[in-house]
Each structure stands twice: as C-alpha cells, then as structure tokens.
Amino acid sequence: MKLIIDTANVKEIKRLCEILNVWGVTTNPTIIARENKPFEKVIAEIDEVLDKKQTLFVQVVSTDYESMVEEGRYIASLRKNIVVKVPVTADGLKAIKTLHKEGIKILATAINNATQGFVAALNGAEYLAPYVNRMSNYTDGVEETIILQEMLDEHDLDTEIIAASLKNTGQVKELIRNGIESVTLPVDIADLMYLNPATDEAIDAFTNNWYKVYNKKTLR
C-alpha cells in the first residue's frame, strides 16, 4: 500500500513525513500556484524535504501536444525520482505515447471513467489517477475505480492506480478494502487517517489516572 500526499506545502509535507510512511507527493498546477512562489522554487523546496526514494509527481500546464511533450521533458529533468502528470485529453494521450517511448514515467491524470484510464494504460502510462470524488457526481466513483482495476488485471496491464480526488476516509477505506494499492490524499484527509477524538479521550483518562496516584504526568 502506497500513501501519497497531495500538496505542495513544504511544511505540511515535512510534518506528515514525520508521522506517516509517505511514499510520495502529488502536485498539480492549482496546488503549486496556491504556494504563490516561482515554480522552480516550489519544486526545489519539495525536493529538499523528500528523500531520494520518495516520488514526486508534477503536472504539465499546457494543453496542446507539442507543448505537453516539451514540458514533460523539462519536468523529467528536474529530479531523478519524478513522474510527469499528463491529463487524458486527446492531445494528452498522444503526449503520453511519445513521452513513454522516451523512457519518461507518466501518471495519466484527470481520469473520470474507467475507459479513459484503460486507454491511458495502453498508451504506456505507468500510473493512473482516477478522480474518485468528482466521478461520484455522475456515478459511483469508488466502484468505477474498482472496475478500472479489474480491467487492468483482466488484460495483464501492470499500470498502477493512484486514487485521487478523495474527500473522506470512507472512500479511502473502500478502495483499500477492494485492492486499490495507492491513494493520494489532501492534508486534511491524511490527518483523519489517524486522528480520532476517542483516542484523545482515552489518553487523557490514562494520564489523569496516573497523575492522581503519582502526582506527575510522566513515567519517570
């Protein structure tokens, strides 16, 4: 199981990497623009926080084939362990084919149904990012993601799904329960994976009971 964080905020990345076993970080143009810093500075700061084994995903901004390919090559040059995100438009699918032939790793993104993901896998994308919650506006996003995984398995495609656009831990649990191996979570949902008020209440009770007897809140 791969837990990925969907943010470009360096402080949050560092904090969550200290708490959780974070496999990598996903970004997109909106997430990077939110930091209000030059693109190269954002990427450099994230690179300083991540270790060499952690994967960084960065998305192209252009929408035409030629520019997507050019940006994909540039992104691939920024870091050794980096994956280029390309949306599954007609031009994007064409760019995925070209970049894949050049040995550049691709995450096909903005997937809103299983067939989009499947054709991206056929074009050579190593990873697929179905937008689970957005799909839920039209169909069952969790179920559509599971169907995509079944399609990949049936045709022996080793492309990996990274479920994205997740809005609650219930969606995450259902995906993991049904064999989806990777999810990318916004910071608030990542925190909800481990935070629980009932746990805090239990710890407070343990601490208070200890204090009543030993007049301290530490073991020694």
Second form
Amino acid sequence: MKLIIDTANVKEIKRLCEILNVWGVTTNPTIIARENKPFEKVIAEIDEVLDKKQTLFVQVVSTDYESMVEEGRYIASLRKNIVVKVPVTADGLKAIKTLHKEGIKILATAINNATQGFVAALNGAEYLAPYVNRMSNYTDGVEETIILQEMLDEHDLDTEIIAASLKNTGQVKELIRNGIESVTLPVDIADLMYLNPATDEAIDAFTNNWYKVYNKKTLR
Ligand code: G3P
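Switch over from the form predicted alone to the form predicted together with SN-glycerol-3-phosphate (G3P), please.
Everything in the complex follows now, all chains and molecules, and the chain you saw is the first one.
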C-alpha cells in the first residue's frame, strides 16, 4: 500500500512526510501553478524535502503528441526517481507508447472510466490515476476504479492504480479495503486520515485528570 500526497506545497510535503509514511508526491499543472513560482524552482524545492526513495510525479502541460514527448523527456531528466504524468487522450496514448519504449516511467492520468485506464495500461503505463471523485459526478467512482483493478488482474497486467481526485476519507477507505494499491491524497484528506476530535477530547481528559493529582502535565 502506497500513501501519496497530491500537492506541490513544500511546507505541507515536509510536514506530512514527518507525520505519515509518504511514498511519494503527485503534482499536476494546476497544483504547480498554485505555488505561483517558476516550475524548476518548485521541482527543486520538492526534491530537496523528499528523500531519494520517495517518488515524484510531474505532468506534461502540452496537449499535442510531439510536445508531450518532448516535455516527458525533459521531466524525466529532472530527477532520478521521477514519473511522467500523461493525460489519456489520443495524443497522450501515442506519447505513452513512445516514452515507455524509451524506458521512461509513465502515470496515465485524468482517467475518467475503466476503459481509458485499461488501454493506457496496454500502452505501457506503469501507473494509472483514475479521478475517483470527478467520476462520481456521473457514475460510482470507487466502483469504476475497482472494475479497472479487476480488468487489470484478469489480464495479468501489473500496471498499478494510484486513485486520485479524492474528496473524503470514505472514498479512501472503500478503495483500500477493496485492494487498491495506492491513493494520492490532497493535504486536507491526508490530515483527516488521522485527525479525530474524539481523540483530542480523550487526551484532554487524560491530561486534566493527571494534573489534578500531580499538579503537572508531564510524566516526570
Ligand atoms: O492530481 C489531481 C487529481 O487528483 C485531481 O484532483 O481535486 O482536481 O479532482 P481534483
């Protein structure tokens, strides 16, 4: 099981890497643009807070085949442990084939149904990012992701699903209990994986009860 963080905010990446077992960081053009800094600076800053084993995912911006391939090669040159994100369109699928042949690791992204994911897997994508919550506008996004996993299993494709576009921990729980290997979580959902007001209440009571007897809020 891989827990991935869907943000380019270095402070949040650093904070969450200290709290959780973060396998990697996913970005997309919207997420990077949100930082409002030059692209290379954002990537360099993320690289600095990640260790070498943590994988970074960076997406192409262009939408035509030639430029996607060119940007994919450039992204792949930025870091050793990096995966190029390519949206599943006709040009994107062509680019996935080409980049895969060159040994570049690909995450096929913006997947909005199981068949899109399946054809991207056949083209050599290492990872697939179904947009679970966005799919939920017109179908059951969790169920569609599970169907995609079943299709991969049935045909012995070892392409890995990284479920994306997650908006609540209920979606995350359903995916994990159904065997989906990886999820990429926005910062607020990553925090909601462990925060619970009832836990804070319990701790307050422990501290207060201890204080009443020992007149201090520490063990020693
Ligand atoms: O990487 C971004 C992807 O997870 C889509 O998320 O929140 O834009 O639907 P969202």
